[in-house]
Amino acid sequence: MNPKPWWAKLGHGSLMLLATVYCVFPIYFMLVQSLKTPEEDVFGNPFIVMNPTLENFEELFERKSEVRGFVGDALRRSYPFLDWLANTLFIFVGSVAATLVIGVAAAYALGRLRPPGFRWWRRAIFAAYVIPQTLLFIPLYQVVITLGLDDSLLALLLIYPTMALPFCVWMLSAYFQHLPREIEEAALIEGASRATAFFRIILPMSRPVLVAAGIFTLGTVASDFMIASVFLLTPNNQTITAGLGTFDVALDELAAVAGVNLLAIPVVTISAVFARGYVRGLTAAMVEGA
């Protein structure tokens, strides 16, 4: 194989650098803004912070009796950010757990047990994924009201898994369908039950795909604003994404950016830590399901 000419390598490297800067710049800009004082935000360079401060992060956790510096005592507002943080963590954990449990069970039934018409079931489930969630607001609201879950975090635990389940079931079932059956059959011959073979063999072999499904669900939940804003009206019941929408941008712009960073940092960290498993899981599912 002939080596690539220098101009091809330079062009490839330039495109990679441009794509990296394009993806990283919004994160950098948000971080810079969250570390600025109000004075520097107005009079300083928009892309550089000269005197970094954690004042905006501290402002999120202030009580009403505390002074908020630049805006003064008369204009200060207080937000239940700790409640939003606890609600968000509860929704994250509950949604990911529910999606994985239900998704794995449904995907195993479709991809491994292969009931009649399982390919059409998979296609129908995947087709549900492309339906815009905004079209489902009214029927979802009617269901939530009927169940008495309005203005409750349980409403989000009911809705969010339905947003991620179609893609996760489609991806997991494609992977389960093409796993070698000989390994599972050998365990059954040795006296293991199907449940034991599933938990001791199938799940460990499916770890990359489970990681991919979990990160996909986490991203789906973390990026939602509309559903949380519609179904959670009481300030203390809101998640961080819905709560930040109530900020007074004229007074609390930098605090809102700090709140966005506090939400984004754990999501980005988890995605970075499990990036290899995420890519391996998606690749394995797509290749097996091709």
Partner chain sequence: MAQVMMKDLNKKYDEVHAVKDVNLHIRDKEFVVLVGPSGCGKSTTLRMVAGLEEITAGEITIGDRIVNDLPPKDRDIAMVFQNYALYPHMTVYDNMAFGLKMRKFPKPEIAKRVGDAAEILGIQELLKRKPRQLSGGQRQRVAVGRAIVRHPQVFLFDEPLSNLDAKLRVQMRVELKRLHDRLETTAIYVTHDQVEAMTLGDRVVVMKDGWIQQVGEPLELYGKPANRFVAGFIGSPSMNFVEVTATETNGALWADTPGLRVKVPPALAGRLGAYKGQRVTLGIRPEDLRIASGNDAADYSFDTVVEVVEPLGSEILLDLKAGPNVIVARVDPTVRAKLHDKLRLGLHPERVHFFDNKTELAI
The other form holds:
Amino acid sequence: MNPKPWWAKLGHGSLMLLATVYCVFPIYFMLVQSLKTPEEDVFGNPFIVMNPTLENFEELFERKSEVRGFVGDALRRSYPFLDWLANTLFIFVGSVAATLVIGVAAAYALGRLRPPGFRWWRRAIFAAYVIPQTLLFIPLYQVVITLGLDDSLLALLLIYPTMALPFCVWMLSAYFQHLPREIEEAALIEGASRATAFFRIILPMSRPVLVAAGIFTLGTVASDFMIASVFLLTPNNQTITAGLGTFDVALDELAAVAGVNLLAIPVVTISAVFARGYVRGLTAAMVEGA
Amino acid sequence: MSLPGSARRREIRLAYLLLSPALLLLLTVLAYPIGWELWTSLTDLSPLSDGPQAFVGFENYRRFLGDAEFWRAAAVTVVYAAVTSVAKLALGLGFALLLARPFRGRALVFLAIFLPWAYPAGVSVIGWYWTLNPPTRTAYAPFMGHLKYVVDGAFGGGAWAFVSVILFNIWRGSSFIGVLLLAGINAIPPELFECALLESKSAWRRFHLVTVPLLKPFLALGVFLSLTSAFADLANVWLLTAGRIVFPVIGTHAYWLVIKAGQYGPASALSLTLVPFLLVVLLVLFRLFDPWEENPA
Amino acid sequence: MAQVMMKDLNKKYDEVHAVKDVNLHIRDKEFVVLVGPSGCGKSTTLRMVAGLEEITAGEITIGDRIVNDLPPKDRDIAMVFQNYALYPHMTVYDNMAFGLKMRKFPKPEIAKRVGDAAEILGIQELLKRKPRQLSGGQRQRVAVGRAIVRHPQVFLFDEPLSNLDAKLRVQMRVELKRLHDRLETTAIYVTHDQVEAMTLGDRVVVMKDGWIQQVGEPLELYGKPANRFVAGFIGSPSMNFVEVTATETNGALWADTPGLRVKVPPALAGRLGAYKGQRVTLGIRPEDLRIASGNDAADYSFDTVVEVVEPLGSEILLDLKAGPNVIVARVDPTVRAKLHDKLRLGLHPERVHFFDNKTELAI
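Having displayed the form predicted on its own, please output the structure of the form predicted together with the partner chain.
And the full complex, kicking off with our chain again.
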């Protein structure tokens, strides 16, 4: 190939810059706000922070329930941020784990064991996406109450996996279906049982796709706001998302943005670490015989 | 036809066993609720009325047909879904094509494009809200206020809030679709692109004749996921407009009917109006994906 | 070390009867090749021996055990697949050690066996690599290595060389043969390539449509094909078939068709006598034809016209026409033949074959 002319390079470079700014700016903006002191928030330049401070983050953890003697503070609600953090962690880890376990089992069944009509099973599961789940909360509430999960984190653990499951089952089963069956057969001949072959061979070699499914689940779960706010009522039981939703905009802006970032940082870090794996996994699921 | 052997029968049994947790979960969390909604949509169930629940047939649906509010919500929903999907697809395709070839710094640009989706939307939507509708005391509030004033002036009150919903949806969705399409491009054998390079000198023709057809299944998948999320979108609209719905979509309209008016029947009917549209989209998707699903011998 | 017996073996899928009444006795230490076109049931047969396919009817014995109901892992076999089927997430060492680990061999023993196998196959340097870092030929060696470390009773090969390029295939073929001579383990080898079958097999089993067509040593199949299919399948370029009428002239039998008339050799005349006046198929291998010289009896020669000349270096292939019949002849490279030349071809009277038109069996 010929070396590109300068204008093509310049065009390419500026497109890159544009794309990057478009994607990152809102995140940068939120990050900057969360590092501001109230004074700078009011008087400073909105796009930069001159005196970065972590006091907004500290405030999240400090303000337990004591009310300081000052009118503004009296208006401010108290909240158990540490509980929220723990709850969120529990929900994220739990949902991803549950989705992967249930999804891998179903996908292995559909892609590998192929019961009669497995394609229709797969389509039926994927078709779950046509159901506007966020609009189902009245009957969902009945289910949750029947199961005794009212105001419990377990309710989310029940609902969240179903939001990511259809896509994960679809992707994983396509991947399993296209894996050369000889690899599993080789293991069977070498002395493995079906279970051993699955845990020692199939599962480890599927790591990229599992990562992709996990990241997709994390992204889906972390994006929910509605379910969390509808089903978690007591502050101690809430996740960060549900909790921040109860903040009052006018009074808690900075602390809330700090909370946003505090949740985002681990999620984004994990996603970034596995980002390449995510793409590889999606690709692997899409390539025949990958 | 011979009966399947005992080993195969065991395999099928195992398959159903492994499928059961997923099916059980979907039945509890999706099938029962959707069934309930179906039934309720044919009744006048309401927590506010004293009388027993009465079967009203298609009355709830019929009422919508003559309800200007419904048509307005439907129109807004369709426009919302269409505009965001087209924009997401265009941007996402652009991102994917930009990232398709190696260049210096690609890893960083890729990460940047991946971020909007990875950034937890449940909270970033709150961040967006405060960014676009800042409390009046912040430094950039006057600027945003001015923008809001201009947009609302041009399109009516609440327009700015709705624009912010659209922007947020596009911002996050284009990231997801970009990454999805990038994975799709990676899945296409490079020989096909090289072949195309020999066939035609025009980059546009190559794009049009080779890249798009090969990416069709992935584009279809992206469109479907984008449409479903937009159709069922409630949280973003609700949040970004702070519950002051000036441009109702079907989702918020139904939510409003339940929460404020306690009209379970009409609300259920309303929620379900979306399903047939999505089913049609899904069927098209399955058609597009069929060659992909067939098992290569 | 063990013999393998297949008794009335059948495999039926929903619609397809893939393997039909296969009876085969593979002796201890024997190298048997199953060969045939795709869909002939050879791979299915092998997979039934491996335990990867259920047996619809019949019986398979390995050593002195009936293995019908044994899972693959308990059959004491090893298998090499066409696509190598290496575990992509494991190093070459771990790939080869997997079976031994499954059977709970002590670590030092595993290391020794893997080391030995790697040495035999010349892959000691690759032990720490992952399969994706290997070339096709290297992967194939690892797959073979994985099979031999366990010292199984039977090796099963399912088209192991088909994914290699032509040159490497020849080289690996020789190595496999040497390996078998060294290990002296019973081996069943499936291929669609008749050259591989002929060069590797102590005995070759030709299959078609699920049936065994013929079992025999390579030269036996070549020299005495049991039917028209085997005759055409074995040998390259394949045997010429010409439909002729058996006619009697002056007390002698002739194979007669427009453009070609040769005498039926005395050795075959007795059996062919029953077909007098009927249509039969005459089969002549290209290498059994030569340019007729003065010594050739006119009874065993016929006139042809050259249509295509394919010089291969060590030999020349001639596409010829004898009347309407197309004939391929394999001749000496010194022959100078040009397009449209008229040539008289002679044949070896003792190397002609006749086949029944209906049953296709050799006469």
